[in-house]
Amino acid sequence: MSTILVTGGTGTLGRPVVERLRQAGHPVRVLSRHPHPEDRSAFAVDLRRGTGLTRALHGVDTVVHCASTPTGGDITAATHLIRALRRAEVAHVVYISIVGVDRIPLGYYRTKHTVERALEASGLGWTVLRATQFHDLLVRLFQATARLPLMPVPDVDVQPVDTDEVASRLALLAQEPPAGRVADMCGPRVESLRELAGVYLDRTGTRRTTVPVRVPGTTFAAFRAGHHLAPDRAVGRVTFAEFLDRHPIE
């Protein structure tokens, strides 16, 4: 058995890849930046600053990092990582990116991209997997502008994914030898967010209008395009709606 450090292993994403790696016997470590003094296997290290991760990683075979801070340190986090892996001579990382991060200007996701790039020019062992948004994601995005009187829809095409589904692909590919670029992993179906707010406003009961937004820019009009979408890619297979119906929101 291999031992397997996760980085954002509480996150959305790394807390079902935690869970099915113990299930397959491996010994895993969780690293995120808040410490959980009760559980030995948990190191508290923020990738930004690189502190601790010497000893995090000691030992440790395999490395899925899912750990990301949207709002900027990506970059940096990704380097200290990196320079760590190699002196603690870890043989594969598994990284998680987004469909598109090559097309969409959008900062996040070129910063996801800078991070595919060092990966791949490391040295290390690597995977990298790119998925499409999450059903999390969605819900996230329906709560914040379900609260404004009238609900602002982007007019773009989504095509979310399962994160359950993803965290078993990313724990298969963490048991198997550096891969590469791996086939891209998106959600059953391509639809418009606006007909998702309305599924969403009807699994929770919600009353709103719903109205479609054109955002102005090249981001946008990339999103529009598509190029964050990957229909002959859609191996997911539980629908926004079955998700709320397993998850049902209060």
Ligand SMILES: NC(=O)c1ccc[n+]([C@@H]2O[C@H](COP(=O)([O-])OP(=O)(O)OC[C@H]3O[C@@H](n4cnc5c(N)ncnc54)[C@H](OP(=O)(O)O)[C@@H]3O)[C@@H](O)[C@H]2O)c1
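Could the form predicted alone be given as well, to go with the form predicted in complex with the ligand?
Below: the lone chain, stripped of partners and molecules.
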């Protein structure tokens, strides 16, 4: 079985990717800046500085790149990773991106698109999967806005997808040859963010009045135009309501 390394392997998406690859019988390595000393599959790596990559990549066949942060540093991390992948002659890198990164002028989306283009030009075997927003992201958004007496909700539609379903797709792609950009993966429904906020409030027993917020600017104009949606790629099965039923929030 091929040896597969997962960056961000302890995160929301990376953890289930690791689980599925191990269930399939693959030796899996996980990158972490502070790995547990007794975990032989975890390697101490700082992607932003590029330290530890040579040892971690020795003997690796495929890398699934899930590590990412909206606070910045993804381009530097990807630069270090691509250089190290070339030196280690890794055959395949799988990257998770976001639907609409080439059409929505949000800084984080532009960064993801830049990483996509860097992989395309790298000379490596690569696969890119774009997905819509995860249910987990909406929960974090609603948890933050529900703290206010009136709950502000951006006046946009979303098409959230289940993290576990995306993880399963990434794990399959990692076990196949490089495929370039594959078909987008999106949730089963396009729904207004305000409707989903109502579902969240109902499931958590929280009493709040939602207030639609129409944010000005080109970024939210692109969201309102639906550039982050792909109704023709509604391959996910788990709805936001079903996700909350499976993962009750205290």
